[in-house]
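First, one chain by itself: the form predicted alone, in structure tokens.
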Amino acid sequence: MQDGRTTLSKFLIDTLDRQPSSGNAAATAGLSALLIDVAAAIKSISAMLTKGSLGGNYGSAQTINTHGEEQKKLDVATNEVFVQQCEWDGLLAAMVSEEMEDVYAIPSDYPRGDYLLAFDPLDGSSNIDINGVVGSIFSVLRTPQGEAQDAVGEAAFLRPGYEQVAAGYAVYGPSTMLVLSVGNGTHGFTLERDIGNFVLTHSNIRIPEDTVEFAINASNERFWEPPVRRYVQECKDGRTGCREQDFNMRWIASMVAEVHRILMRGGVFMYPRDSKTPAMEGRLRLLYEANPMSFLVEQAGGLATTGRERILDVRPHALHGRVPVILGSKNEVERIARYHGEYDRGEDKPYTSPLFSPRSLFLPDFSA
């Protein structure tokens, strides 16, 4: 999957700065320079997560973010990292993060543009302390047009994520990977530390239709709902059930993680509308999480949907809005949300495991 010695500034050169003259490169002025920026951004919490403990940043920073969750250390210092790395650049005209409970709007003193970042600096954070994978998810917007730089809102960023014009993730592991999107494919770059560059590894990065993967949090298991139920059983129950083959089931805890895993081999991953809470329509944040996620899998050759609907075709209500998310490789997805439409319309058939079938060890054939 090498491709030569192409970096990432080049890559983006190429792509978005060089193109015929149609207008595409009007539309896409600046975005290769702030993608640079985000990049740099990377590149300096790697280098803050490689120290480990002996950096500092490690355990809680005893204060509390916008959706009641504690907040580590380095949820606080990657946020900042983004922050002081993109603010003053001239290309953004504000910036909502998980870690900021509101619109950020680029401070005066600085030039302002005509995009708009989301990003989760950390995910997974739950895996600092065990030296677990982490990641960071953004997403990129044009401000409307005829919106005013100096009064970019809320609104400005509640749109569909079929309208971003960029979307990536970070994963800091054994390697860091920056993993890009600009409409054209979804990309993988690795960092050089040597020389401090993002190098093209992985071009055009296709995932699979079919898989025998799937990622969940079976913990949740009675707060799902039936469709979810079934396709989970149909997977536990393996060869010797309806899909006649075994399925092996990850979980890491990290979105990051387990999209990467899918991208690099394919897969399912489910965060599905569950009662634990009622109140909330998912688990997944629908502008920094599930949008730019779902962006990268589309342009890999994945699906990705909240079980009745297509992910980057929700309009958000609220700056951290939640979604169900379900996605990956393109044929077990569709099952998924063809079991939800079954259930929606009340075709779906009461889910019995084979084991208690007719012929079963459990219950003897009285049809004879």
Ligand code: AHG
Contents of the next structure:
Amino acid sequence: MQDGRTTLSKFLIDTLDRQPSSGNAAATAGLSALLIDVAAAIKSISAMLTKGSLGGNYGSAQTINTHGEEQKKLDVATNEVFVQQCEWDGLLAAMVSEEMEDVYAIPSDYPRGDYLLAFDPLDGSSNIDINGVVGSIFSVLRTPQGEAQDAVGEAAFLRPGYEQVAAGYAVYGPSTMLVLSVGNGTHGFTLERDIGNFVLTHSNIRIPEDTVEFAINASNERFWEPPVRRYVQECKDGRTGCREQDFNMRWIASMVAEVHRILMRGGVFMYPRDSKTPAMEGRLRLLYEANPMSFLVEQAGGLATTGRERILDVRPHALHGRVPVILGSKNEVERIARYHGEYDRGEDKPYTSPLFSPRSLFLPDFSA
Ligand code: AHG
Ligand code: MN
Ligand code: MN
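If the one shown is the form predicted alone, what is the structure of the form predicted in complex with this ligand?
Everything in the complex follows now, all chains and molecules, and the chain you saw is the first one.
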């Protein structure tokens, strides 16, 4: 760029299309164009959200999505924006969204490509009513080799997160930012509204390995497993407890906003396994929430685990399957994973006291 700034298009073309050292140019052919279309969807959504209740898109859509949650008009409208901006370009074979029950195959009036897009068009949508921060999350996979582009079904999406070729989110805050990774670090772009460009403002983001900030919905405490209760209790004990330092807590109720804070200054975010809804493994969806965020966090030097397994290694079983999520600053996430291991091996001395024993009245029943 003549003004010395790097736009998203320049970044993608330089990174994906003009890097002989990146080896397999064929493997990423078209990816920059696809990501530019995703960015176009994000710009439209940003403009829509900025109008607030004047935009006519507030309130309930009076429909229930595949998770049994009431859809807001904006959940539906933002989903539509993603579909319309990305279905025509000949780069995708199919899409999956939080707001669509089944795989959305690209209609036959458009050419099909061999990328797959999974997305959460509006994350943290309960924040809409209070003019709080919301986001969009997306993940890009390639169709499995040998799979015909016109026959892509559910199985094509049920792949571990380490196979993602790109992942990112948009955070719609005081400014709109797009944070993405194509596997060479995590990079942040800020939307210059008057021109309509995303400009690289946060190159190669690194998450500090240590932190004294954690985020969890503490109203669920009675449903948590002992290792999570132990970790949070130790943080709350602060300077006078075994951690010998004070911690701070945040909860924005939008994973995008939490992950963005962690990328900017460190921290830990947890939506762990709980017994609130025993049939569910966690709150957050693997394909379009946990996997893309874990990819971005790992690319920035952080870690992401279920407590017992690296999230990017989890084998999905269902399009909308859920997973426990613990991610952020490396040393804290390692500590929480260690607490899970100690608990599972019965080595968790303070928490095998009668108060926290598996039969205690104080503990949820995970046997179901
Ligand atoms: P969504 O709005 O896409 O359904 O996602 C909301 C998710 C996540 O972003 C957030 O961390 C969590 O749900 C909030 O859960 P609580 O309602 O328990 O606060
Ligand atoms: Mn979400
Ligand atoms: Mn959502």
